[in-house]
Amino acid sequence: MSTTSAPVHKLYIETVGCQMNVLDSEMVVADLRRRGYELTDNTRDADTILFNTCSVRQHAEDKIYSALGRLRLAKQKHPEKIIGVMGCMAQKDQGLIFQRAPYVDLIVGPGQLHQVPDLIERARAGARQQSALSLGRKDGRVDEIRRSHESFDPLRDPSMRPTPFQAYLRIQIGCDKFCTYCIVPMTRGPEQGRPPEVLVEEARILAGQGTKEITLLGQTVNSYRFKDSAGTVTDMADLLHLLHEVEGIERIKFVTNYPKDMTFKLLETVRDLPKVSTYLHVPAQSGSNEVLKRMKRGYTVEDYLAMMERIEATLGDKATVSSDFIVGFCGETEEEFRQTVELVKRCRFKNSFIFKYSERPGTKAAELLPDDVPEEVKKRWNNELLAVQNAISEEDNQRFLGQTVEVLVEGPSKKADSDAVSEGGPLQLVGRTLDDRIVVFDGNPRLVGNTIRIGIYEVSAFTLIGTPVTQHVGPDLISLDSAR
């Protein structure tokens, strides 16, 4: 009697955007693997190719076009593989990408990614352009908008995550700022807060799969809130407290945050519970009150200052800041632009992704505002900017010159010799501090994993180079004498 299994189907998946993508990819691969799929890294080899996008720069969006367009022939040849685009783009453009990519079997916004699996099996039963998308911010009642942007985050897949003990923990949809540069509001929906007991336990699942680090997001995530049926409100600094309970989590970073809702609650709790990173990433995005008017980020530049001295008297040095800045933004001029020098300047930030400014279809910048700031001179500012930053964030370095830092090992850095990975001998290592400085060094793949003291005899404007402490550090820390 002989009997015939399954057909296994590969999967190829591309992902492109922020950690939220990420995160996102990680759950849709949970649910496809648990249908027998299989991962491949080559589209030839695929039966099922998805694309998670980002709709943040036109750069983004480009690249999944191209990637699209290289696949034209492919399915005219093989008609029955499945190409499917989700994510911010997805939701955006909607028919746009059935238009110019009509091979497209399917497009899922974020809200609907638990739709993936049975919108694949019904395309390869024939059905075609097929579209899952959340409703827009005008579509409906607010609570149903809401509903059509839920994810399903427990669903989890230690397989795609940076490192086997660091995961994302989403604690926030959505965003209510309103930016009129940021698309965000429209493709991921209102903000919401997911419940703190389904966190904690999300937590918990992820420390019984080897996580030492989690990583909470939020659009701006320190604006978390949640209010239960009885009316109990619990905050970011709130949530702080829960996780930190969480046996098995070494690490709890979070970003990205918006500067009004840094509260000194939350920075004291930063400042207390010793889990949790001193590093906290807060977008400026421009040094001008004019630029930030027009950009409609609810804050000025003696706000974001005022942030800063909290942000100094609770945490002292123990604190690192970086921001992001967009430089070329409509009608920005030169003044402008210096006045977002000096404020890089003066808050002399660990370090700042800097980007020129890039219009966005259904944006009120695009819809009112001209994007009317020459590419060259966006050009000349980013540059200009990036080598502020660059030169601050070296002579800040500086100072670990000859100082001992503590690292949680990531895995072989990007020049690592490969021999020497197949090996198990000696390489080149990377790991980060608790306040997320980047640190490489030579040692034993086993160091993997675990916290070890790094002695630092070299830096750069963005890394420090150090070589591993050999005395035993304690009963927190592992002593490499056993790691050797």
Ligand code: SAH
Second form
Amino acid sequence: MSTTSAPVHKLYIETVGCQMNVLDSEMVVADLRRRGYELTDNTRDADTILFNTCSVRQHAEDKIYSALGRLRLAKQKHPEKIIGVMGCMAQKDQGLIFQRAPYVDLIVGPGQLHQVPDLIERARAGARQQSALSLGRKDGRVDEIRRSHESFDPLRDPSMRPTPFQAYLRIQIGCDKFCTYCIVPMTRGPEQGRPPEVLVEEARILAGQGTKEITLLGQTVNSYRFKDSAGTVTDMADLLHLLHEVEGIERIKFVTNYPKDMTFKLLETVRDLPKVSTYLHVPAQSGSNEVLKRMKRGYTVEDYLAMMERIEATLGDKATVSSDFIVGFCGETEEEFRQTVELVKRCRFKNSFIFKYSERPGTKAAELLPDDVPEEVKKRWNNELLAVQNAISEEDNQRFLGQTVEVLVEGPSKKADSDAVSEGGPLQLVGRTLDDRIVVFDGNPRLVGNTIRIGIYEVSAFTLIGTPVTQHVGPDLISLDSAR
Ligand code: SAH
Ligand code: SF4
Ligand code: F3S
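Since we've got the form predicted on its own here, give me the form predicted in complex with the named molecule too.
Every chain and every other molecule in the complex is listed next, the one we just looked at coming first.
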């Protein structure tokens, strides 16, 4: 964008939290770029510093408060630098942020991000401590609360994406599940499905920009539901059918799933639509019925296992399932923790994200249940469950040895040798299978964005290691790697 004589503003933005936040940051940057902002990767050069924050665990908040603390002196020396706090912690802590860091210029909740450019302008003109927040869950009529959390998804900035051919598409805002430990329903507001025609249009725009893979986002994405004015309901399975028709889109993933809404209809759709990923991230949270009840998750271990059976019956070994667990939830006993270990062993997840319970003010658990599991016990359980899961992941990956998998090449791996990049030589690349397994291999950087076949010769708990396969001759796979 040409900025003629207008001064170019330099924006530093730091994002923590889930994919929702990554997408929100993409949109804020798109909005600001359109007004002549350029990105910088350090706070020193920036005249505008934004933090997109997360409140899901205490640790995520601590990180931001210390980053703000480090800016105190910079702001004293350069009062013209604008500092903004956006996202879930802005919505949750509100004025508390100004108390802890009075030099912050703006706080903006996730439902108000369209206001960021104007608030920055006003701050430059001298306005202090402005805030734009959505209504709390009890602060008005349901439709008013809903509206105050609506986001502004059409603004996109392809250059902010991890790769040019992968993009997120938010299909659902908010959450109504109210698990007792979780802050998200308070920070993101009521659950709302976005209209299917808007989503199809957005997918078309993304495809036009070169996107091959879209990841549909929602806190309980498979509970997606939209009822139009005529009363017609579109559910997740229907939406997948609509998006599957969008030309140019080759892969469709969706996260995060809620166990109870993993219906046969949805699973059959996943089975029947070739573009749809068979990777199902369905957090169980615990393997104990008593703990699940205290968490108010709305299902039992038996319900979860019945879901696993539905997945097995429809998708067989094409499906990969992963989970989240919280260890050390209020009142959790050694026996209850053992039941979680048993569930992990029984379900043999592809991987699990394991978190130590972190009390969140404003949640039911914080109000009613004591956070009584000692930190060292949480740590021990965390390590033990992780070790059990990792052993399973490594064991299960063994079956890929000698197999060929289809991989969408995402880009250079973290370990890629930068000398090789500058010389244009082969490089360690990373990609993913349709069921979300990470694959690394040496290849030409031109392969990025293509779907290719990789023969696997080594595996670890998290990664398959292989080499591009270009021809199949006789019973053996011959790797010619002609792309080099
Ligand atoms: N909407 C998703 C996940 C949202 S948060 C879902 O319901 O599955 C991501 C993960 O963080 C959760 O699955 C849970 O395992 C964890 N989490 C949420 N609140 C937490 C808390 N207070 N302490 C520790 N972990 C938490
Ligand atoms: Fe939080 Fe539960 Fe909603 Fe997930 S389903 S966002 S864990 S309240
Ligand atoms: Fe964190 Fe908000 Fe996402 S609390 S996990 S950034 S929805």
